[in-house]
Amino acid sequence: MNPSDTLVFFGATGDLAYKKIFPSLQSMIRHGHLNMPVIGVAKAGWNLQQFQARARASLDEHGGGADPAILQKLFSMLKYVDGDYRDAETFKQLRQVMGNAKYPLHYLAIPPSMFATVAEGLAHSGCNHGARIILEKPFGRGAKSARELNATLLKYFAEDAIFRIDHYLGKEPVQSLLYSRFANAVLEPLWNRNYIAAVQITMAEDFGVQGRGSFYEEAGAIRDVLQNHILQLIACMAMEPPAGDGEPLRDERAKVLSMVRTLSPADVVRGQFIGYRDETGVARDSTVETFVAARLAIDSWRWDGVPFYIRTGKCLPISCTEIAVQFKKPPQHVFREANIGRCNHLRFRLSPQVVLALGLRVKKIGEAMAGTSVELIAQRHPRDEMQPYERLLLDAAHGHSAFFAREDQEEQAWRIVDPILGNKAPVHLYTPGTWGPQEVQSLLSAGECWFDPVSEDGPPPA
């Protein structure tokens, strides 16, 4: 499989490039992973010097500072094409700047509405020959648009040349979660409906839309997080053991997503933080959700009857991504304790710390046979780990697709959420700094409660 010999990224003057791509390019050079020309394409009226200045500013603000030697090498690699994506002349110019490149990697860091336009422009100019293409989320706005976009892309690129990026799959903690599942035999006998009572996934942010009100009006929490990040985490948690890495990983992720029951409005609670409608770009009567919680079911032998509770939102108490696997209680209360709460759980914290914790009951010191909950914690503070975009750009450049979404995965994910898009379920207001609207309690079965993440500097969850 031939590695890519040129990286072309559309949207080169945009926010994503500024915050993520340039810092990733610096890191790739530092680790010896980038040795090909990098061509930025955008319509900004810029020249190469202005483009280089943008790269320097990005590294100063988001890359930990520009390393002079790395910056010099990056500048030697950078090229720039200024033009409209709807203009065939832009792609003719790109073809010229690409020179003798035979295996370009085209990265579309642009609005999804322009994906088809750019794919067609690449094809008509011959820039798709031997090429791979990376597309940012969201991949479509619903099941129908995702199918239409797939059909368009497949006219010009083979499926194995299409890389639908979800940066969460490139995160070191997420890959560690997947590794831990299948590298430890102690987990497999417990990883099923016989021992697991419920699974909870919380993806929380303690800030609002940060001036991106217009974007959030178009996206909302369901499209922005649930349809992609959270469903990919569920796939990693619930998938069957793959036959190996690479394509078998994608096979099993697609298989488990096909078994996730389609959501209905009764399965979800949508929320909006008080003050969202005052944000720039937000309608005064907006009903877009900044919070969503849901109860999902997986119709498989392994997971029958095990609820998967998810929630994600902005202006919540802390910024944190955490998975809590709640095990069933012992069948008999030997020591006659009236209310022991949770007994055993396995907690994966994926950000901002990396934590694996096992919750147990132990005896309190004293005469009474009474216990308390404790956690055995394995905690890691990685240094200089590969950032998600660095890892995924490198994987795509070498044609490694294991941690990218496949066509069938995307269509299954949209199938799951399609019936709850828009205003199918009412939106409830919630106060910033809380865990969403009170209505989320209605999703839980009797006797259950939400597993609220806390700061790792404080006490463990009760």
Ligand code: BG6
Contents of the next structure:
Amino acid sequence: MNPSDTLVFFGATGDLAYKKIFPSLQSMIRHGHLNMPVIGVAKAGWNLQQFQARARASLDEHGGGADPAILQKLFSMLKYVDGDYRDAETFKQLRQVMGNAKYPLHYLAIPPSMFATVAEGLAHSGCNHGARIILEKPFGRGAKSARELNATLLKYFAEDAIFRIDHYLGKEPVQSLLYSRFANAVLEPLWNRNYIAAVQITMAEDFGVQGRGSFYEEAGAIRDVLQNHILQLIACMAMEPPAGDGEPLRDERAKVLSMVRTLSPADVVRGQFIGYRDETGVARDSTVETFVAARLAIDSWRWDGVPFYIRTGKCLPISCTEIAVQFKKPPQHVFREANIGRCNHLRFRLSPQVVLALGLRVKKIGEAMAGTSVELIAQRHPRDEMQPYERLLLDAAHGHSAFFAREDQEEQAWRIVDPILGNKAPVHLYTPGTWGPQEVQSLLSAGECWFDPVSEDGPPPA
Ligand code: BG6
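Since we've got the form predicted alone here, give me the form predicted in complex with the ligand too.
Every chain and every other molecule in the complex is listed next, the one we just looked at coming first.
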């Protein structure tokens, strides 16, 4: 496979480029991973100097400070094309600026509504020859539009040249989760409906929409996070062992998603934090969800009857992504203890720290045969690890697609959420700083409770 020889990114003056792409380029240079021209494309009426200034500001704000030597190298690689994506002239100019590039990598960091237009522009100008294309999520707005978009892309690019990005798959802790699952044979006998009572996934953020009100009005938590990040986490947790670590990883993720039952409005609770409607770009009567919780089921031999509970939202008590696997309780209460809560669990914290914890019951010192819950914890604080966008850009530049979504996965993911898009389920208000609306309790079966992640410094879960 030929490595890409030019990186072209559309949406070069936008939010994603500012927060994630420039910092990733800096890390790639630092790690010796970037040795090709980088062409930014946008419609801002800018010149190269203004574009470079934007890169510098991005590194200052989001890249831990611009490193002068790296910045100089980055500037020597940067080129800029200013133009409208609907204008053939923009692509003609791009073709010229690309010079002798044979294997360009086009990264569409733009709203999904423009994907087809840019793909067509690339094709009509010949910029798609030998090229790979990366598309940001969300990939479409629903099952139908995703299918149409796939059909358009496949006219101009082969499936193995299309990279649908979900940055969660590029996260070190998510890859570590996959590793732990399949590098520890001790887990496999327990990893099924015979031993697991339920799985809970919480992806919580303690901040609001951070000025992205108009984006959020279009997306909402279901399209923004559930359809992609959360379903990919479920796929990593629930998939069968793959035959190897390349395409088989995608085969297994797609297979397990195809067995996730389609959601209905009764399976979800949508919430909106109080104050969202006052954000810029948000309708005063908006019914868009900033929180969603759901109960999912997987119709497979391994998972039949095991609920997968998920929650994600803005303005929750802490920022944290955590997966808790609850094991079944002992079949007999030998010691007749009341309210022992959760007995055994495996807890994978993916952020802000990386934690793998095994929850066990141990006896309290004393006369009584009574116990308490403890966790055996392996914990690591993120250090100089590769950031998801750096890893994924690098993978795409080498044609490695294992950590990107394939067409069939995207279609399955939209199939799962399609019936709950829009206002099919009512939206309930919640107070910022709480775990969402009260109604989330209704998703759980009798005797179950949500296990709220606590901050690193707080007490371990009871
Ligand atoms: C993005 C969503 O895809 O993921 C954001 O658009 C969300 O709304 C973000 O905040 C979370 O990513 P991370 O890496 O900070 O957990």
